[in-house]
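As a starting point, one isolated chain is supplied in structure tokens, in the form predicted on its own.
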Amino acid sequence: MKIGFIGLGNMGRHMARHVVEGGHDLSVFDLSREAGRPLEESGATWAASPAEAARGADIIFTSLPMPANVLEVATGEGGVLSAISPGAVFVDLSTIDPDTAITLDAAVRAAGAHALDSPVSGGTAGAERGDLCLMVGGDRDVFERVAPVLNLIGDAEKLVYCGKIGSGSICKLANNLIGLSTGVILSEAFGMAMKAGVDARTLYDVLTASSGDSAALRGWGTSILKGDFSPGFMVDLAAKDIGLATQLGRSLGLPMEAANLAQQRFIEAQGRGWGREATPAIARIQEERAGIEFRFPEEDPPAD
């Protein structure tokens, strides 16, 4: 197939490398024109913009940080539907609202082609394996035709259909709201643990082997256990996810207590300017509180 591919970055760039390596005719654009070079000696193509990637494309990819700039990508000046083929599908990889989803969808059905939104989990270390979670909303059918091509981003056993467009960037959201407000209790909970006089290696052994593990926890075990706060999925797009989250459910009438606590964390850490830091960079607030840092024992290092 001859795909297009737009937005290069942590989690873009190695999805794309996943499907030129697929065997497909890759064409990719970036803001960055630098994010381009490992790909074009992979066997990509670089597109000048996004309709230079857009035409002739049997599929277009999108994995960007935010819900306008998926539209100002798709609808604006020198954007994908100015250029995409009648059939073809658009697939928005971002994390993005259903409201953003849906009029996106619309945009592209008049242009006479099919969307799927179809965001992602697994963070930076699933792209680059080739083994995320996929979520995927749209028309059935067009799913399926395009399904071959999502498997090289994503494990095959975690490909899901989740129904009409929209659908898969509310499962997201679910998804995303769970598990970084757990990133906020599991800071409160080393906190109250450490200070006490409990190490955080023996803690995190308890609550691996018992009711208290989680992917969140094992996420800290490699990240802030270790003091390392390097880019992965970054706190501003922390704040984004959880923001959406709290958006759909005011829009639903719903109280989001928790959520709204969790983002105001988020927030926070913003403002304290690791906004470019990874999502556990935050248990740093809790810890100034507690006067500890949550580390383990230099003599008894975690296990990659």
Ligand code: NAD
Contents of the next structure:
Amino acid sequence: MKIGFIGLGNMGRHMARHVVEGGHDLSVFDLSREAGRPLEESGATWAASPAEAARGADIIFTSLPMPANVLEVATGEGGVLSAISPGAVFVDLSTIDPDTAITLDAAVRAAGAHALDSPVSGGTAGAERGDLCLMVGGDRDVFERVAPVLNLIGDAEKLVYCGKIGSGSICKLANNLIGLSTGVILSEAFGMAMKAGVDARTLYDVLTASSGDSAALRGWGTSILKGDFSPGFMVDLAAKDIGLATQLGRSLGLPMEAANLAQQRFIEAQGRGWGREATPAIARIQEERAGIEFRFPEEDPPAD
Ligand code: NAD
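Given the form predicted on its own above, what does the protein look like in the form predicted together with the ligand?
After this comes the whole thing, all chains and molecules, with the earlier chain placed first.
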């Protein structure tokens, strides 16, 4: 198939590589020209604009930071919809709110094409391995048509059809609300236990074998607890996700006390100028308060 891919950042560059390695004719675009070079080496073609990437494509993917970026790339000047072919499928892989997915769907339909919202979970490591979970909203027959290409990006066992347009985004906001709030609670639990005298390795071993286990905790085992803050999922993007979740609750007239409290930690991290750092940075706020770094002991064997 001929495929366009727009947004070649921490997630997009890996996902686009799986598509081109899957044997498709891939055209790529990003605001950063440099982001396209490794993909060109893998056989992709550089496009001069989102419209160029979309021209003649059967499927157009976007993986962009904010909901406004997705609408701009779709409907702005030189955008995807100015060149999309009738019957093509626009698959947005970004984390956006369901209202934006519905707005996008209406614009795509007006251009004679189809839209799916397909946010992803599994982080940059999952994107690199190609075993992400994809949660997809939109028409089921359109979803089934593009599923073989989605399975290049994600694990077929973790490809979930969620329902009408926007449903993928709703599931993704629920997922990230859980993961990100758990990170806040983890920082309080580690601060409490370590200040009271238990080392990080002992606590981690107990929690991973107990009811306190979680994917967020496992993530700590390969990042914060090892002192690894390498780039991945930026604080600004995490703050966006938890903000979209609390905003969705508000729009439904549904109080979400704990989510709004957790959101404050991300706002504080942004206020400290850590927006472009990896999300584990938020643990540093509680480390400061506790006067302790949440790290495995020096003699600890490195965790995988
Ligand atoms: P990123 O900031 O690393 O990458 C975004 C890319 O989009 C950048 O290369 C940027 O230059 C490009 N871009 C921005 N505006 C553009 C425009 N108008 N036209 C063309 N390109 C443009 O972000 P990321 O971490 O790759 O995340 C992408 C999306 O995936 C976000 O919505 C994020 O919330 C979601 N997500 C991220 C992760 C993660 O672990 N990083 C995991 C799951 C979901």
